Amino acid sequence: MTMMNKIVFATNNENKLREAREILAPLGIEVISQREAGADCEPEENGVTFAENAMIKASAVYDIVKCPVIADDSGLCVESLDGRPGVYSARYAPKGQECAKLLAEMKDIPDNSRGAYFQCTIAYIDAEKYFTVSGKCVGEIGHEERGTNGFGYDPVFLYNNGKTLAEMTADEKNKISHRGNALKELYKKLKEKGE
């Protein structure tokens, strides 16, 4: 077999699963959630980098399922906030209030200093190897929430086409998203290794 056909994604987040499935499906890879694989665990993400947190999750699920696992950690890094919220993006504000808190914190920051990027690091682990790959999506923080297609910080993150990630279709977002870019790097690496 030249390519594996199943990977467990160490998440139960439907948005992340959908994105991974859409990107990896044309490559012949079936992505299943940790719940579908029978891995009921919530490891503590106490790493200080995206790579550490991704590997913590991947290792915990791999210990249960003993088959290829990927896990991701991602977040929004805002240049004028010294890279915050960064690895703490999910804990930066109560769920659903992330955009409002960020906009309030950035209300006095001028347009030319609103640069930001999403970073996603994916950890891969199987019986023989483990590695991480990363992807970025560079843009800036807008002044208001726009769009309904995204989640998290998508409604305030402006891409260079003038749209927020939440105003894009799934196809548009997959082509440029940090997770999409990291998944493409993952595919390249697996292909190189002759999976």
Given for the second form:
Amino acid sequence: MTMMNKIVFATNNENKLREAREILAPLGIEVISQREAGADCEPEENGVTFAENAMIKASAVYDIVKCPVIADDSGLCVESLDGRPGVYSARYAPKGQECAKLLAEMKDIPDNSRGAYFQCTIAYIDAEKYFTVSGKCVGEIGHEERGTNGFGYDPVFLYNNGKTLAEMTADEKNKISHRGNALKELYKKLKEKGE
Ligand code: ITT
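Could the form predicted in complex with inosine 5'-triphosphate (ITT) be shown next, to go alongside the form predicted on its own?
Then the entire complex follows, led off by the chain already shown.
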């Protein structure tokens, strides 16, 4: 079995790129950013599901680079908000203000109704095939921001060990995160297909 060892990541998000590298490098996969691969694009994410948006991003970059590509569409789904912000997580608030806005919107929600999960859907495309895989991370939304690691909603997302994702080290987060789980699925699937 020959494991393909280079993948272009169709993303403009430096934190996603860093996490994918931390997770895939030990598995022998080198992650090249779309910028490094010379694919300067930001397609409109007009899908209504994580899978649609992940495919939109992966295929836009695949059309340029013509080698194996992944894209990640992800977001935070809050039960008491009927799954919002969901696929709109990146557009919910200006960057850096998402946690404050979410805490304000949830200020009257009691402790037993603050369940939430992160979802990450990864689209994969190469010359022969395309597919998506997904991962989740289940937890709840705290009452304050805690921790300075990670990005996005990490400071308000409490995991069952009592820490927010922003209080965990990169390694701790990657072991249990939606992105970690989705990328493990991706690796499994590529191995099954003999890549
Ligand atoms: P690309 O489309 O270029 O990959 P993006 O940031 O626009 O980058 P998305 O459209 O998938 O990506 O939006 C995902 C948003 O969900 C992201 O901007 C964060 O606000 C949030 N998010 C996703 N994964 C997260 C994580 O691990 N920790 C905290 N917030 C996360």
